[in-house]
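Next up is one chain by itself, shown in structure tokens, the form predicted alone.
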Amino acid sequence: MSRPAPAIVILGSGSLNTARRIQQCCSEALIYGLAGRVEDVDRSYSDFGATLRELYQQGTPIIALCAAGIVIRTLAPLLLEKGAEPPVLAVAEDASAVVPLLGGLGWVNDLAREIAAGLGIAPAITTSGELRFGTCLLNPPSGYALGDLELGKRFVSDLLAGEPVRIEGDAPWLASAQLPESQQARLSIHIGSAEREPAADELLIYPRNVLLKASAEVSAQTIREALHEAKLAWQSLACIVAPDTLMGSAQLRETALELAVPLRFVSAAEQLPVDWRESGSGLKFGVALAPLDPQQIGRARGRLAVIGLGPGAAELMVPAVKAELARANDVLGYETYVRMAGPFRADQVLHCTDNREEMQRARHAFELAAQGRSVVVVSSGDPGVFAMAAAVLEALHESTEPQWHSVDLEILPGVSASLATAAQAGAPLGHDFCVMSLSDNLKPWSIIEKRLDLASEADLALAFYNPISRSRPWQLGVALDIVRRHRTAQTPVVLGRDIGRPGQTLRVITLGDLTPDQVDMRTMVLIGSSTTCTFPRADGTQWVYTPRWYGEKP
């Protein structure tokens, strides 16, 4: 299985050179810099502690360029279970030291060696077993699983005390280890897929070389019982294989999650690298001679996420969206928005299209996801507000392709432009409000006029998307004439241009002073209701808010 991309977290510009040197040897790593202190990084953050804890909880490897004590104190509340933690390292700002802190039962020492080699120094590895034997016996390589961690700790302790060991089974990575081997040893390392009772003098390591073929929905308990009947260890189960007609099965997904194994799908004609044998329960198992790579078997259930980036600032992008971008194989969208979502890894494929090609983009996304890929469709703001979520659902609604309907589809929200602009101004949308697009590309102008008139008569605060463009120069003027039938000239208006992006501007004027030439396509227009108020800020600008009460104040 592929390892997640690390996060290189720095506190100031003095660490940036070392961070970039680390990034050269860890090409997928992203540099996180403290906003206001360091520029030209991949991600900006405002709170060091919250960012470190969020990365840790997401399972992201952390390379922190600061004192080790700061990292430990920051993560201390989360350190609950050894063995269930991502790698965490502290690196000196001047690149003089690399210290693995957490993830000793994972690949933190491997990552430390990789970084140290790139910096031209020796890593400060303190894991006693690894120092003595040249390998971490409790962390077998990919394709193998440790039997029992607690028994394993006692086993390694006995080895460190001087006891010899014998190796039973095929363990290629141990050939170069400095183990005190003896065929008469009491202790043994046993490598095999047969079910075996744990013993204190035996370290059990299971090759993940067993496939299970599920021709129908099946529970985790049924699989465990069938493995036991076949005298196969559950730890050797590499993945569950099912026909692609079952790709939409929630039961199979729950079963794979409970067993913590991948779920892969194959067509009827695909050949698999095992000879099948049937258990008494009707399930079929295949045992390969060597560990299996599930990524090379069939395909995963495709995933399609439609995400909202928010207004543009990285700190306003929700964590779930950041995580989705990190896992994506393919990213689709209008080129301006795709570039906003970056930076991307070299293995991620970008599909940039014109802003008027929404349906073609949506269909392309389903075609990719149906191949088992993890696909993201990017929108600015919120994907459900005049953006790609509706287009994606429309494409699915019109499709009769079963594999499209089996795709794991999720809509992830973002901060919409209207809400981001309102927050900058105060709370102009603090009571009931109406959000409208003034573009007549996809709906008749007569409908826009009718809705404008009714919303204005209802005394709703108004938020205008797509207010004006070169091809639609006159509509905003007509829209303002309609609003003025129901609003006084003193009604507050907020004009937010490129809010959340470099060069953002925010203006507060009145409806009487508003003219179309003050607005362009990148401006969000918020028009207050009859109760919307303004008052001065300390810096000379104005706060704008619409009270939560209506009529007489309670």
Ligand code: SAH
The other form holds:
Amino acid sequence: MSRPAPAIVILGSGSLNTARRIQQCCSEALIYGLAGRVEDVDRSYSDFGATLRELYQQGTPIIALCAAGIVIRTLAPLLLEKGAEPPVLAVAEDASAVVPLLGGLGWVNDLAREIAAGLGIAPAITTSGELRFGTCLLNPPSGYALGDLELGKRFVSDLLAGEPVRIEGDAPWLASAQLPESQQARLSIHIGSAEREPAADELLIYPRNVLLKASAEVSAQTIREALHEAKLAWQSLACIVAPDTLMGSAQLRETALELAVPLRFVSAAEQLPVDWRESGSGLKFGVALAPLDPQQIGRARGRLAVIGLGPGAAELMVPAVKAELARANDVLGYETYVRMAGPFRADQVLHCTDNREEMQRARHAFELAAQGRSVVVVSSGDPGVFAMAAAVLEALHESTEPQWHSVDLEILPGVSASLATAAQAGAPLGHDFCVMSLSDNLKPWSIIEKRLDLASEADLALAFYNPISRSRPWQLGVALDIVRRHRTAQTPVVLGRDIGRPGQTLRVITLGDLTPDQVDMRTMVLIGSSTTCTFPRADGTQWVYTPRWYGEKP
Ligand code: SAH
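Form predicted alone done; form predicted together with S-adenosyl-L-homocysteine (SAH) now:
After this comes the whole thing, all chains and molecules, with the earlier chain placed first.
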């Protein structure tokens, strides 16, 4: 199974060199640097503790270039919580030491060895079984599952005490281990998919070589019972395989989740490399000679996420969007936004298109997702505000492809430009407001005029997206004439340009002073209502807000 990409966390530019060398041996790892202290990293963060804890909770492996003590103290509050423990390592800034700290039953030692090899040093491995036998018996390679951790720990301490061991079954990875093997040994390592009672003198390791064929919806309980009847260990279940037609089934998803196995879909014609056995209850199990790699069987239910990046700054991107970008196989969008969403790993495919090809892009996204891929369509700001979410839903609505309709589709919100701009100015949208796009590409200009007139008359604060462009040079002037029929020249106006991006500007002026040449297509225009007011800030600029009340102050 694929391992998540590690985060290399550094505090200053003194560690950048070592971080880069580590990145060379773990090419998928991203470098996280403290904002203001180091530049030219993959991700910037402003709070070390919060960032480390967030990474840990997301299950991201952490390679921290700082003192082990700092890492331990930072993560300490989380260590008593249950849940998966990602590998956590401390690496000396000068690349002289690699110390695996947490995730010892996972692959932290593998990661430590990999990094140490890249840096040309010896890793500080401290797990005794691993030191003695050259492998962690309690952490079999992918494709195998350990029977019971507590019994396993006892078993390993017996081995460490000097007892010999027998190996029953096929365990290719143990061939290179330095185990004290003897055919007469009391202790044995048993590898097999048959159901077996755990015993203290046996270390049970199950190959994941069994798959269940679900031709209809089925519960986890039914599968457990059928496995028992067939005398197969539930730990050996590698995946559930279902026909393509069941891809939309919520019940099957729940079953797979409960059994913690992947759910894969195959067409009726697909052949699987297993020996079929039928259980008494009519469920079919396929047993293979070696562990099965579910990734190679049929396909997963495809996923399509339409995400909003926010205005641009990484801190304003919601965590769910970051997680979605990390799991994406394919990323589609207007080139500028795809670049903004990066950096990406070498295995992620980018499909950059022109800003105007929205419907085509939406259909392409469904085609990719229907193949079982994890697809992300990027928008700036919020995907539901003059952006890709509506185009994607329109494409789905028009489609009769059952495969498209069973894709796991999710829209993940972002901070829209009007809200990001308003926040910087104060609270100009603090009361009722109206959001409009001034683009007449997809709607008649007459409807824009009508809405402008009525919204202005209703005394709503106004937020204009797409205010002007080279192909729409005169529209903004006409729009302002309409607004001026209902608002005084003193009405506050906020112009936010490239908000949250390099070179951003924020200006507070009045409606009387506003001319279309102050505005371009990267500008957000906010026009106050009759109650919107301004007052000076300590730094000489203006706060703008619209009070929450209307009419008489309560
Ligand atoms: N989905 C986007 C809006 C896309 S329409 C969102 O929710 O923000 C594009 C328009 O949004 C631009 O013409 C501009 O008016 C505005 N805009 C987008 N990003 C902006 C930013 N960072 N600063 C100012 N305006 C922005």
